[in-house]
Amino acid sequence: MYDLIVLGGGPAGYRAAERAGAEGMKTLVIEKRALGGVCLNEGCIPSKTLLNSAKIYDYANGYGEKYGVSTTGAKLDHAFVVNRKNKVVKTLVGGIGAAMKKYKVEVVYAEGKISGRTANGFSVEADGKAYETAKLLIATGSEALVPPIPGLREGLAAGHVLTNREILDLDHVPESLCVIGGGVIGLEMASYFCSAGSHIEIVEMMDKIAGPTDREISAMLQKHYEKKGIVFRLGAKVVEVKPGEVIYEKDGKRESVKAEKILCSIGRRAVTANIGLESIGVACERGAILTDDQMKTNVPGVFAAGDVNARIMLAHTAYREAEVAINTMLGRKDSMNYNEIPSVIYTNPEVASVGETLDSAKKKGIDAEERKIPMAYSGRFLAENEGGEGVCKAVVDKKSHKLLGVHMMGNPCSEIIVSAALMLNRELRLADLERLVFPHPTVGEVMREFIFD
């Protein structure tokens, strides 16, 4: 009998298990593939390893000349990059395994399925055995969305169509790559393979890239990559996939893109099928588990965290949801605030955001305004980003002058955005920013300039 069984060993699952184990709860994690989940093995960490190599190569291959540093004969060894990625992943997965041992968390590597209720809680089957638990946390994550586009599944089976999983292990740089979907994953992989030498074309159904990202920043990022040679086909609906070809409709006409490889990066969906949710009556909506802000499901004693609830499919969201779930189980008051979750696109330049955009604020009926500051207001940014475009935008409530959101493009905004998230958490007003002291010179201090805009 366990105090807690966690289905899934990704960011939500292993963080919850660590916290539960540290609190003395007898905990079991059931994971069918590898600890770390999609983020560590097939997403966040592997992609950032590749993107860092691409950034170094870009500087060696011409960018460095802007700073008085010239090189000759620079090349990117893709096989070496992939091998290094595997080494990084192995090291981090090993670290999670060590943490499980430290906190006396048991791990079973098998597919887990909820089999029903018991007198004392719930029963879960894995690897031919039954395990009983008082409480259950479902953290089965998400998988690549593969819509019923003619030829798409056949292409995946044949290997000329890839998802985020396969492209990270591609053994060569394709001459050309067509990316279906202009969201975060698609843009990051396009960024790496563009630097590595592929001709990239992105087919996106929306009229802008980068999903809910601020529209002006999305346009700036698109312009930057068009200069690098990436072709964007927006407002284009993919209707068929053939070997080496993506066929789409735009403005009532059929057109196509020819490419050696095709990346399907349309989105992700929660993994809720065949895990036994129906055996205990867990409620779902659009394929995702319904949770409240304490990560409770409709079934007492059953919680869900991470991509499986589809609230915000980001690893750091999953970490925080896991902490909230464990605190709630232990009777500690805690809850999620999804408006304070930052997001980052790790292209070069980076894009980061937190909170409301001007459009989303107005849709909620908030009388808001926008403050915009060029990143070049920061001496550090100007010193380190020769000719680089960058912008920092704040969305502010007109009446209270309270900060509602911050959106930026420019390196290293991924390391700055947490400051903005803290500002939102503390419900700071513009006038409050004047009392914050940023170290000088840093790029982050540009946010103080909102006061004077």
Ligand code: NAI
The other form holds:
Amino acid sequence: MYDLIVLGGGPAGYRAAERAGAEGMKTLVIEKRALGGVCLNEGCIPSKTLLNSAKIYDYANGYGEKYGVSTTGAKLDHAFVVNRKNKVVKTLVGGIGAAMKKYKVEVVYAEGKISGRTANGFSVEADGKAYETAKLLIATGSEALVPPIPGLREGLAAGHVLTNREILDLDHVPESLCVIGGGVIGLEMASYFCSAGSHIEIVEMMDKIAGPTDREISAMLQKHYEKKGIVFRLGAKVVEVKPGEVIYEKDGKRESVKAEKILCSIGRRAVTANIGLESIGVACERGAILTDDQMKTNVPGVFAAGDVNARIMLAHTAYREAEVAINTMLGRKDSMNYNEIPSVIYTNPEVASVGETLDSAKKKGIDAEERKIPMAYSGRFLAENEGGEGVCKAVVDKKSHKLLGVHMMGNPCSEIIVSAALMLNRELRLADLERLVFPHPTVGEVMREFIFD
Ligand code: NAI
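Right, and the form predicted together with this ligand of this protein, after the form predicted alone?
Now the complete complex, all chains and molecules, led by this one.
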């Protein structure tokens, strides 16, 4: 009998198991693939490993000349990059395994399925064995959405259509790549393969890339990548896929893009099928498990954290949800605040944001205004980003000047955005920024300029 069974060993699952183990709960994790889940094995970490090689290559391949550093004969060895990525993943997955041992968490590598209620809790089956637990945390994550667009699933089976999983293990750089969906995965992969030498075309249904990103920033990012040779086809809905061809509808007309490989990056869906939710009556909405802000499901004793609840599909949201779930199980007061979760697109330049955009604030009826500072106001940014364009925007309440959102483009905004999240968390007003001392010279100190805009 376990105190807790965690179904799924990704960021939500392993973080919850660590915390539960540290609190003395007898904990079992059931994982069908590898600890670390999508984030570590086929998402966040592998893609960042590739993108770092692309950044180094870009410097060697001409960009360095802007800094007086030139190189000849630079080449990107894609097989080496993928190999290094595998080593990084192996090290990190090993680290999670070690953490499980440290916190005395048991791990079963098998597909787990909830099989029903027992006198004292729930029963879960894995590898032909039944395990009983008092509490259950469902953390089965998400998988690439592959809708029934004619030819898409067949293409995936034949290997010319890829998802985030297959593209990270490609054994060569394709001559051309058509990316369906100009969201986070599409842009990050386009960024790597563009630097690596592929001709990239992005087909996006909306009139802008990067989903809910601030409109001006998404246009700046698009312009940057257009200069690098990426072709964007916006307002273009993919309706059919053939080997080497993506067919889309734009303004009522059918057009197509030819490409050696096709990346399908049009979103993700929660993994809720075939895990036995119906055996205990866990409620779902649009395919994801319904949870409250303590990660409780409709079934007492059953929690769900991470992508499986589809609240915000980000690994760092999953970590925090896992902590909230464990604290709630232990009777401690804790809950999620989804308004202050930063998000980053790891293109080069990076894009980072937290809180409301001007558009989202207006939609909520908030009387908001924008403060906008060019990143070039930061001496450090200018020193390190020759010819680089960047911007830092604050969305503030018009009357109180309380910060409602911060949006940035420019390196290294992925590292800066957490201080903006903290400002939102502390409910700072613009005038409060004057009392904060930012280290000089840093790119982040540009935020202090909001006061003077
Ligand atoms: P996404 O939701 O970010 O973007 C999908 C895009 O595909 C949307 O812009 C949508 O308009 C477009 N689309 C949908 N159907 C289409 C069609 N038929 N034709 C053309 N365009 C179409 O999804 P993505 O990029 O697959 O990422 C999935 C998840 O992974 C996201 O929730 C994201 O948060 C997470 N992720 C986060 C990363 C990060 O934090 N840096 C990195 C990678 C993934």
